[in-house]
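A single chain, nothing else alongside it, follows as structure tokens in the form predicted on its own.
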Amino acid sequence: MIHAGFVQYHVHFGDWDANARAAEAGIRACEGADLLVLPELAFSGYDFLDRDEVRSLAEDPASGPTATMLRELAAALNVTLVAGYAEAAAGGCCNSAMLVTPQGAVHNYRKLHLFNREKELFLPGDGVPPVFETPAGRIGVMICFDWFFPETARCLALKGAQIVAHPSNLVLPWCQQAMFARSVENHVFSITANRIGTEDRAGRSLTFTGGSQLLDCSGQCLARAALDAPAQAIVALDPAEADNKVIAGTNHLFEERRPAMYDAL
């Protein structure tokens, strides 16, 4: 058994002390937790105005401030964190998602299917979506509008994912309702940490959902937090549960896929 959960904050545009102090009071609130996900772009904020901002808010995913903090925090509290943020690349910047372990390993996820203005500040990720081996269990990432596409969750149940990370800044209504499908069709775990709180910049106001929450592997819902306060919980659960694909005692979820009917994937 582990415990596993989420931290849900305001986060503020452009100020990284402001953000890492709501993280942090998040974190340490969990106390015993093996594994904490935290919101996308969790210590600069969001609604960037163009390229060149979110340039000056990005940062290196070894040596950055955020890797450092989180390095510090992991190993300090023997936990494994999942946190967004914007990501120094060659080329430009991506929407990415650190997993860092109480080890001390820094892993890294760039996401694939970038929201409305992000085609015009990031880079899309080009890897495979990653699992990885971690004290709290097999966790995969992905990042907020990569719900929306079913092929990201299963990519990373077929590469055995238990757990799947899900640090979001939501603003479509359906996210939360529609994470109960993506647990259900791979039998795994979802958390989706989301955040709260309204960015008003680039001619447009856009006011994020919060209702963080996590899924068992039956889509039950074992913890939520409401739609506009901060807010953090951890359950206990067994990540192994995940690993029996056996639906209704005579199906296999996996074994019985037909891709050669696929084609139009």
Second form
Protein chains: 2
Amino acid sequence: MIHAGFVQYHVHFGDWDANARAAEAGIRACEGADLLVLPELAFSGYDFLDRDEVRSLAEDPASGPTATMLRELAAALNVTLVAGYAEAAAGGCCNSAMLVTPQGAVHNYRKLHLFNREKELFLPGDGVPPVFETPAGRIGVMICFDWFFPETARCLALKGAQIVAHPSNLVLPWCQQAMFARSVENHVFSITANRIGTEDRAGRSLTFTGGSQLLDCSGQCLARAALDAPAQAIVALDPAEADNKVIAGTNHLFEERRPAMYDAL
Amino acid sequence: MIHAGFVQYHVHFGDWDANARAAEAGIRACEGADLLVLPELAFSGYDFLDRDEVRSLAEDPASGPTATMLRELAAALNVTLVAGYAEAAAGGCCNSAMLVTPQGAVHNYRKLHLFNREKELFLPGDGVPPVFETPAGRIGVMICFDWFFPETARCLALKGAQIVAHPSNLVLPWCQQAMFARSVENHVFSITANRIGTEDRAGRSLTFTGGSQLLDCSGQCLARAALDAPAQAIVALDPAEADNKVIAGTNHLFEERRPAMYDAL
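Mind sharing the form predicted in complex with another copy of the chain? What's above is the form predicted on its own.
Below is the entire complex, every chain and molecule, led by the chain shown above.
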């Protein structure tokens, strides 16, 4: 068994110090956690004015302040951490998530499906949905709007993910309900870590919907956060439950796929 | 606008006459309907003892009593009908659905993903998920357990289905909730027509969960039946709503798929 969960907080635009304090407080409040997921863009804020502003708040995935802090916390608390951040990459910036192990490994994933204005601000991801071996199990990573495309979680699960870690900045009303299907259809745990708060920038007002949640392989909700307050939660779970893809006694969810018939994918 | 809906009833094992009466009564109660979906195996019952029993209740998709009756009703009432039935095929029987238009066309689909004991009783489907042009719009057909595999509805939607017609004999608790994701992720209407009643055969007892439902392209439930009583419902909807795959103003759900990155499908 491991203990896994999420940290939900109010991300303040452009204030790395405040965001890092909120993240660290939430992480430290989850004593005994083996895996914690934080929101998307959890240290910069979300609604950038333009690419220059993204660049001004973007970080190096290995040596930036977020990587440095998460590596220290992961080692000190013996916890694997997944968090979204703005990545300074070659030729632009990416909406990325890093996975940091207690041993100091830092893995990176760049969001494949960019939402709305993100397309003007970020380079789209250039890699396949990744699954990482960690002390907390095999963790697949996808970011926010990636959930809308069932292919993302499907690929993660087919590649062996036991837990889908899902840093998010949700503003639409559908994800929390739809993640039920992502867990059930793939028989995986899923952890959606959302943020709260409102950003008012350039005449736009975006309110993030909280409601972070951890679902088991049957879609049952083991933990859910409030919609508008900081929260963290951890639950005990056995990642190996996700390895059994047999339901109803005889149906293997992956072996009984019919790829030759999926003509339009 | 069209009027579309479902007919939910108690299917009595092996009693074609009683089942046909229930089906016809439900269909006639939906006056003005353009599209109606009936359950899976809606004329035979579900829990066959063996292949011989399936064969004894299976029908020809063109000339069997179910096709004959549905063709007459479709023409008389000017309605497109989708219903599950046991199909007598070459080399065995299939768990199939027929789609019958008011003009007399009869299309057929053989279930791709067989559930539990169905694997001992039926041949698996040998065709891709089909989309049919009808006077009620472009209708994609899948049967019951096909829902569990997101590839099925995805293929239907990518091939232009506006409405997913989903005859079902549900015994597990997940489908009705998960169909929310099928409608949202594909921006299509979905009509799950389930049956009710219990079958006690050979020491097995199967209870079907009713709760037939019609969801719009945003997953909103426009009609839902009771869990344990016969029911029918029709609602007005515009199938063309499903043709607009743009959400949040700028995201095209299909054009922004990243097939080159879906390495495990």
